[in-house]
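Only one chain is included here, represented as structure tokens and corresponding to the form predicted alone.
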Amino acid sequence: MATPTDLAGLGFQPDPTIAEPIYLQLATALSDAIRVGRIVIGARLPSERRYAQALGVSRTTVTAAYQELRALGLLRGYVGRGAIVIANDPDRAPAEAIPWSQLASRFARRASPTSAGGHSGLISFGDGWLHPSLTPRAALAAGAARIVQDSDALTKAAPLRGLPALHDALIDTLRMNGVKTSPGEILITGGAQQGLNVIARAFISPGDAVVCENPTWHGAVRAFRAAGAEVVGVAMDHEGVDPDALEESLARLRPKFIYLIPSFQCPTGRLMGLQRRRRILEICARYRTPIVESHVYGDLAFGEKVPSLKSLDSTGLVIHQGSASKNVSAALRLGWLVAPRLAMDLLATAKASLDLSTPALTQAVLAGFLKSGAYARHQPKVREALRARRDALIAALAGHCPDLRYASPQGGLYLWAQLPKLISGHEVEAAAAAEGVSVRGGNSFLTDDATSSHIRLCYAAPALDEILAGAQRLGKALRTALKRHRGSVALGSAFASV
């Protein structure tokens, strides 16, 4: 393999005083050097990590610069060989300089978790949705029937920031949870995930740092990294993010914001206590660091609710995120952001670059569901049903997966289980799929490349009467993974003794 080209002679120095982002400064310097022949066709550029260290910039800055050169047709990435210069003129780049698979981002290339898609009789602990039986179908159907009689709901687009009727309904619902807001502080999104993409587009520039729990919801990590952020995970304890570790990260990184799921966190199911929440707010206020609070599971408490960070926030630090998908219906792909007005202007502008209107029909259905009191009547029922599923899962795991270790979640959808030593979440995910039960290996929720020794089990996704059979299948998969691992260790020992 060719030695990477030494780029020290280019003399590139990032200039933070000019408006052009550093990654574009670097891309320009490299493309100019390629055009004049200082970097020749066939040259291999340094790895992103090594070059970033040499320049004293973040790796995401170098990654973004290399992506610009790929888009110009000057550079191509080869597995095992790195980034190779393939042309010196974008206008005369060879046709094969545009292989779409090579242009795919590192997020698009990331392998999907192993699943048993198409497996007859699959029992799912892997999905993060409510089972259809937990959806208030009659109330939603009645509301939808009323809405379709309104010609405006069928013919007119909703305003960019959302349907006024839904704003009004959310204001009342949020007020019952201690969050005081107004229509000018609410933005309706196409689900919680779009809300994360909007936040990323509104606030992140390549090279910015974002701090979050580790592990955390992988959709957030992908959204932030796709915008060019360096995502840094902070260790957790039984109550969520560690305050001391968080403060150290704020002091060291000065991140653009932190992202937290304080209530029944995905994937761990952990609940942050009231005193911990107040301490987190105090730390972030001291460092003037905004908080993005995902509250999508906050109403699913099996006991007394803990106040949201937004309801405790007196300084305007918190952007609060909610969703109808996790506690009403997966079919209602609706979310909302509650933010200070100055932040809301930026968020609305960012949303306009993604779509101009979230569907008015589903917004009207949710507005009617909230206003009619159906949501208030639904919540105790869904919480009781989820508690029953949690208890059924814990009882089934005790009988069929005795080697798993876990804490009983106090709400939400997920149980986070530690595996026996020697096996990884990825191994169990694959073995479980072969047995007809889906789980989520913990690797996909980590913010780094470490190997996880956990799996996430969603007790909301299967039918109640499927949970026992699912645990039996999972137990068989665990035994298979342990047997396979012990066999490979014994084989390795045998070869070592030869």
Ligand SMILES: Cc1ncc(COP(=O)(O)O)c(C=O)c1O
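Numbering follows the first chain given and starts at 1. In this text, rigid core is short for the largest set of C-alphas that superpose within 1.5 Å between two forms. Remember, predicted model here, so these are calculated numbers, not experimental data. First, how it differs from the form predicted in complex with this ligand.
For C458, a C-alpha deviation below 2 angstroms is recorded between the two forms after rigid-core alignment.
Relative to the superposed rigid core, the position of the CA of A477 differs between the two forms by less than 2 Å. Core-aligned CA deviation for S438 between the two forms: less than 2 Å.
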Second form
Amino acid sequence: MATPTDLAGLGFQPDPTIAEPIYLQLATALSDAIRVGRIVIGARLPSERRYAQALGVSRTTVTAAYQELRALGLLRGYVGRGAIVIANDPDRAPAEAIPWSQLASRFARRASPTSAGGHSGLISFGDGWLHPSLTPRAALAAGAARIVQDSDALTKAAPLRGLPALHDALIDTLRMNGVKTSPGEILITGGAQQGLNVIARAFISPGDAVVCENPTWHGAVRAFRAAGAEVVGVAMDHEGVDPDALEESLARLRPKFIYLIPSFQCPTGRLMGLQRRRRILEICARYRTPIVESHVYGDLAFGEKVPSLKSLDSTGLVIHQGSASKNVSAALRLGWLVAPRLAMDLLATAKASLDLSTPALTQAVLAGFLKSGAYARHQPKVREALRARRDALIAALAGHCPDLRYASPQGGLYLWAQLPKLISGHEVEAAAAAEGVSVRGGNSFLTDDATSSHIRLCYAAPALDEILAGAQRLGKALRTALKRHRGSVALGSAFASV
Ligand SMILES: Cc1ncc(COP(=O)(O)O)c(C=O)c1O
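Show the form predicted in complex with this ligand, please, because up to now only the form predicted alone has appeared in this conversation.
Entire complex below, previous chain first.
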């Protein structure tokens, strides 16, 4: 390896009298020297320890200066092993001065990024949120205005398990849904998504199996896999997870727990009936396997509600999960877990390692919203609005996408549509984006690498008057994908006959 460049001739003198920190002074001197060619590309800089001694500064100063140069793309190397000059112009430095992709964890290498939020100009059936017009903005604004007058709310962190006022409000709300609980059994989380990570951290060790529906919410799969779980999907029918297949997987894999979304499942929108729920509880009780029940869509039934697994559970098998994202506002980033006390102690320990507690301000806003009766008044309106959107979407699909096959969802946000033969969800997602409408290809929800022939359409995300235009655009995208296929099938057979 080349001997380190002698930087004595650089004449750098730290100037403690100016406001700029010494590491930045050094970084500037070095980058100037690199820019003008006094330090050439390929030169090895002295080790941080030796250079620090020579300059009479601390080693961390030199480390921080080198880090600046690395961030500019001028240096490559690792702390303690010297560093090589790899470019002389930050604007033309190689894009990946740090080999970030090689540093990625096993989880990060496997997961693809999730888009957060909408794409401007697109009509969105892709995002799983309520359109802003479905959010109770006035009631939330009034509550938030009151809360910011309260000095405690503005200055004190919430307790680890959540704000007592929110516990009380949730206990009342849950009781109306047949779930009897107490403050010692509730944990407030940063959205349901954090709840899934809390569960993963509390219960999963690398190599443990977790069983879920296939397809399912990919955020859950990612959270469990990040903790090292082997996630295994079980086939579904029109009512959700197939009980026989589930039992077979419990016997074979002995999973740590199963994860189910019995009401208005993401992505299929399916609703598990009462008999099926009882059967699943009976099977899990026999195998002594806990159930993580996601109830994040459970309050959005257009007809009569089916009782949650938690409300039917007499043996303490179920960890129940709720969220404010899907029926109040995603901006609150609030979710909750309801679990037997012993499980809750583990969950609280895991939560403490993630963020100590959930923001007190949004908790106070939601507590006020629930307690004031605004939630009870708002829910029927959201359900009605969602039902109207579902009807508008189905009417528009009948007119513009006659090749799609689907069941009419009885609640929640999603319609799961089967595509004509040979077309994949992935292709339609891309073709739809090109037409100015976003949909979610089914692949992202699969627990394996199979190809999905479905798309998920969220009728809650667009404005009501965008639904027809969205379906028209989708129809055009489907025709394009079909034509491409017919072309390649024709081409394929032409080749075959040669
Ligand atoms: C089943 C399920 N759980 C959790 C989430 C994330 O919810 P939150 O916004 O509360 O983190 C989603 C989002 O689509 C979901 O479908």
